[in-house]
Structures are given as C-alpha cells and as structure tokens.
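Just the one chain here, laid out as structure tokens, in the form predicted on its own.
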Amino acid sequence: MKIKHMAMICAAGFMAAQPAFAHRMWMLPSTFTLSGDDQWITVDGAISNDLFFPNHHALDYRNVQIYTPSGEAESVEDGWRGRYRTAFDVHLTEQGTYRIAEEGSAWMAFYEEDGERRRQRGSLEELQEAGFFDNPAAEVFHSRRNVETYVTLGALSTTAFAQTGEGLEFRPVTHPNDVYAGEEARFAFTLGGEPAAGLEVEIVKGNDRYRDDPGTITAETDENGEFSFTPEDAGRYWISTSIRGEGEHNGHAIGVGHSYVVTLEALGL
C-alpha cells in the first residue's frame, strides 16, 4: 500500500536544513535530450560518496516512476540491480519532457529502553500496532524523499512539472533541459503547494572525485520559493535540499522530513 503524506504541515513551522544524507543519491540518464520519434535511454542510479561514481549502495529501481509528457505514470518494467549500482531502460515514444522519479517514504520511532536510546523502523501500521503513537515518551518521525531527473524527446514540454500540492516539490522556472553554461538558471520549491522560502540548496557539478575542491554552490530560496545559479561549465549537476519540522497524524504530533534531489545537464553555448 502506498502511504500518502497525512501530516498537516505549516511551512512557517519548518526549519531549513542541510541535505540530510552524507552519501548522495542520484539518477543519471545516458542522454538528457534526444530527437526523433522513438528512442531509448538507460538510467543509472546509486547512493555514493562521489557524484555519479557508484561506490556505496545501489538505488532500487522498483521505487521509480516514469511520468510521460501526457501525464501518465508508468513503472519500470525491468531493471538490473547490483551491489553498487542499478540500471534500467526507458522507452521514449512521446514527444516532450519525461520526469523520472524515485519516490520513497519511511516511518521510524525513537524511544528509550534500559536507559538507551533506540530506533525502530517499520510501516505506519507496524508502528501503530507497536503502540508508539500512544506512548508520549516515544518520538515518531515520517520522512519522504524524491530523487528526480528530466529527459526530453523532441520539443520541450511542461506537463511533467505539474504540482500535487503535497510535500516538497520542485517547480522549474527554467526548463531543466534548457540549461546552458554561463547563463542563469532559475528554479523553485513548494511545500504543501505554497512557496518554500528560506531553503538552503546545494549544487555540485559531477566528477567531484577528481577535484580537490568539490566546488559546492549554495543558494537560498526567496519569498517565492525561487533560487538561481549560473553553471560555469557544461556538464552534469546535482541539486539538493531538505527540510525538517513538526506535523501531526490523526491528532498525534510527529516529526516530518522531506528531501529532494534533481540531476540535470548544463549544455555548452
């Protein structure tokens, strides 16, 4: 069963945070823009210390959804998962922009036992049955993540940018497949359908394992939830943000966290 985000959240009650994971998740398509009527791409996915070099853990392709230019959601039919990397193919048959998204959700409870702080992971139903929601000394936390990338066949389109009004969402101002080195690119985030102001955004160019200085760029979203950056060089970039705060589920206070990652390509002029 797919668990929907049921906590009622007020954006003003959140505190922006650094991206929550030391190991960085990413998906990387073999090509970001293509022409023609019928094309294939292969997408790699991993959690790694170095961007786009799989060296820690494979991403699970079974959590991936393909959103077509016409707005349909499709699952990955077949893929391969190794120890450090997963790979799957996507058949592009519609003209326009596809959104490829790995969407995850997790529940956990923190509690003390024998004087030690412990943690238990499980589904919402499992934590409810274990009594954590009725234990005032326990802390329940719900986290959601989105790891995305965009690929366009033919002309650019925007249907893939449709917002659901739930959780932390990416709202491109500059099309992700229309980013060029030396030109400003502008994007935005929403939280619960409202502009997510004050988020700290981290931007890193790929192949950072070959640089003494990873060259991390940081930006902060303005009152409209927007931020911008100008890629100095052509190449593939990793953009991430996260947020944590408080919410509630069926009248019980819980902690809530969201993280978001998108991989895109800056083209040369």
Given for the second form:
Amino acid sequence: MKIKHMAMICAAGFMAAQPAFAHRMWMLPSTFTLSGDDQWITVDGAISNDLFFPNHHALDYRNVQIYTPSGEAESVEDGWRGRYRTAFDVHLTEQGTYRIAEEGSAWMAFYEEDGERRRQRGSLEELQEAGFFDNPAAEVFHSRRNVETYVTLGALSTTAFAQTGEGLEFRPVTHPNDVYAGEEARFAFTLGGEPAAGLEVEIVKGNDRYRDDPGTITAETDENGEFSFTPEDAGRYWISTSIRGEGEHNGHAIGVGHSYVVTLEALGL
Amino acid sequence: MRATLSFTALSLLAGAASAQSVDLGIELPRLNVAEYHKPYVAVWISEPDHSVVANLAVWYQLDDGPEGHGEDWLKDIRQWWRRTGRNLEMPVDGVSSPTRGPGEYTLSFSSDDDRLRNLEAGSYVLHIEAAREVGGREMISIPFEWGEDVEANFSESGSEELGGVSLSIRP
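Can I have the other form now, the form predicted in complex with the partner chain, not the form predicted on its own?
Then the entire complex follows, led off by the chain already shown.
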C-alpha cells in the first residue's frame, strides 16, 4: 500500500497541531554511544507522563524496526511487553549508527448512529469493507507515529537515517549521537521529502519528575525545515513534533496525523 | 615512582638541527576508594578548534579481562572518543598501551617523532583526559605554541582523577 496523502498535505498546507497526545511516547536505549567490536544494548519503550519513567502504557517491540549502519531493516525477534513498558535487546555487530524506530499506523472512522457520534478503529481493509470510505457522513482518519532513537557503535554514520520521502521524517543536521551540553544541535523535519516549515517542536529533558518546572523548550522549524536548540546540561532529551491535516486516500478525503518522537543524549564536554 | 617511556620510532630520526623535545608529566593520584580501577587515559594534541592533529597516548585495558573487552570502555574517555577515538582503528601502534596505577609518569617525544613530525608552527592545545571505572572523569587542556626553538614550560593541577600535569618543550 502506497500512501500518497502526505504529499497532498504538503501541497495544500497543513496545520501544526498542538501536541496531539497528553502522554509522551518514547524509546530509551541503555547506552547511546559505544566502543568496541560487538556490543549489546537494551531498549525500553513506553508511553508515559514522566520522562523516562514508564507509568502509563507500553509500546510494542513487535512494531520496532532496527535500521543498521549497512542499511538493512531488521525486526526485533525477541522482546517482552509488560503493562507499562516493552523491552528488547539489540546486538550491535556493525560499526556505525543504528536507528531504532517504533512505527505505528492506525485508522479510525467517525460516524453518527442514532444521533450519537461514534468512533471505530480498525485496519484500512476493515474500514473499507465497512463502507466508511463511501459514506459521505463518515470521516476517516489515518494517524501515524514514529518513535525513534539513535545509537552508535564506533564512528558515526548516516546510512540508517530515514530517507523514504514519505510522511513526516527526521533529518539530522547535527548527528544525533554528536550532541553536547552547551553546543547548538540542529535538526530538520521533512514532509513528503520536502522541508517541513513552521512545525512546532517540543524538547524536554528527562527526569522532569524532579523539577517543578519541566523546562520545556519549544522551537519552530524554519523554511528549510530546520530547528536548533542548545542543551544546557548533559542528559537525555525528548524531542517531539506532530502534524495534522487533510489528505486523501484513493480519491477519498481523509484526515491525517503524524507524530514523531526522538530520544537523544547530550554528553558533557 | 618515576617511569620513563621511550618510543622506538623517535630516536631513529633524531639529530636534525631543528629537533625539539617534548616532555609530558602526568601524575595519577592515589585515591582512597573502596573499589579502585586504574584509569583510562588519553593524551592528544588539537588545533584550538578541537580538530585533532596528534594522538600521543591512550592507556587502556588492551587484553580481554574477566569484565569484558577493554575497548568496551574507551568511549568513557568521552572527549577523546568524540574528537578522535571513535574514528581510530584500535589499538594504534605506539599510542595504545596498558593502564597504569597511581604514580608520576613522563612521556618524552622528539619533534621527529611520527606523531609530531607534521606539526606546523602555530597554536595548539594539549589534552589529557582520564576516566576511571566506578570513578570520575577529568580533563586538563594546556594551550601552547609550537615552532622552531620554542622553549616553554607549563604545569597544571588536576583536582580528582589527575594530579600534576606538565608540558615542557625545549629546542
């Protein structure tokens, strides 16, 4: 299935949505920067209020793809999903940068029945079979999410960076494993492969549980889709943005949303 | 204790009229801690903008031990790892050597040494970074001028993981 509607949003313009989720999705690797020839890391994935404490809902390791330095995409073969957190190990055997991505896609239809607004979740096929696409009174909504992190064994590399040209994608300018406290880090977003200007980006340092003020940093992408921020302290940072707008699927108007999250580590100088 | 390290390559080409000699003093303090591991130490020279021009020494666990591969922890010398370590194929001949315990060490180099031969006259920074397992990490940076007939002495004191550090350049 090829989804073209993101390109449509890009042409038609889109609204940068306010954070579409009250809770924060994240993936957290045990180590971001490694040396040696052969290493293991363990990764947690959750949706929670506090960063990075699992306390609400688990992500699912079965939705995770590992993009290796040589450009392969591998699924996670062995993992565990508990109530609040999923966990899986990644065996790093290649030198370079790995991208670990939880990729979710959900379809929903809103319709009225007996004067009440109802919602039905299901696969694209299920919603098609149920006739929602042909029902002018129904609204179909497709939401996607990418929850990522980057880990490097040895020298930095960039082959694992996303470059499908489809949907909302993170395009690092500063390498995600080359972020340091006190130094400006610059990243970009693309939508349908084109710079995504005007996106509101939210940046929160981990351990907000222990701060009265979470210290959220907001940034807006410029005409090149780029934004920058300077992490004040060493630590783990959560970066998130999302879009919401109108799209189409096989000629039918639908609503679309795409959320993106990346967890990065800033090291001290 | 004072140990002098000599590097075989440097004596072969020594004797040129312009040869400078460089002595580095590094003190690793004795620490009164329950669990002591010898620190990983890296010594390198960069331009003022941090681009690395010479790796002088990396002390780390060269052999695999009961706690794993020594190279696993090289990234904990985190500034060195960022600036140069992660792009090196370890071990590096003449640069890699085993960890050392508390003591005072002198590293002597000649400007004819492979690592310094291509160093053009100008401003540089010497960096000494130490990171200890279950311990702290400390880095000392000493800016210096390099050129013919330079004579200079610098000394700095570390606070935790490094003791006295000195750099002496003589014609």
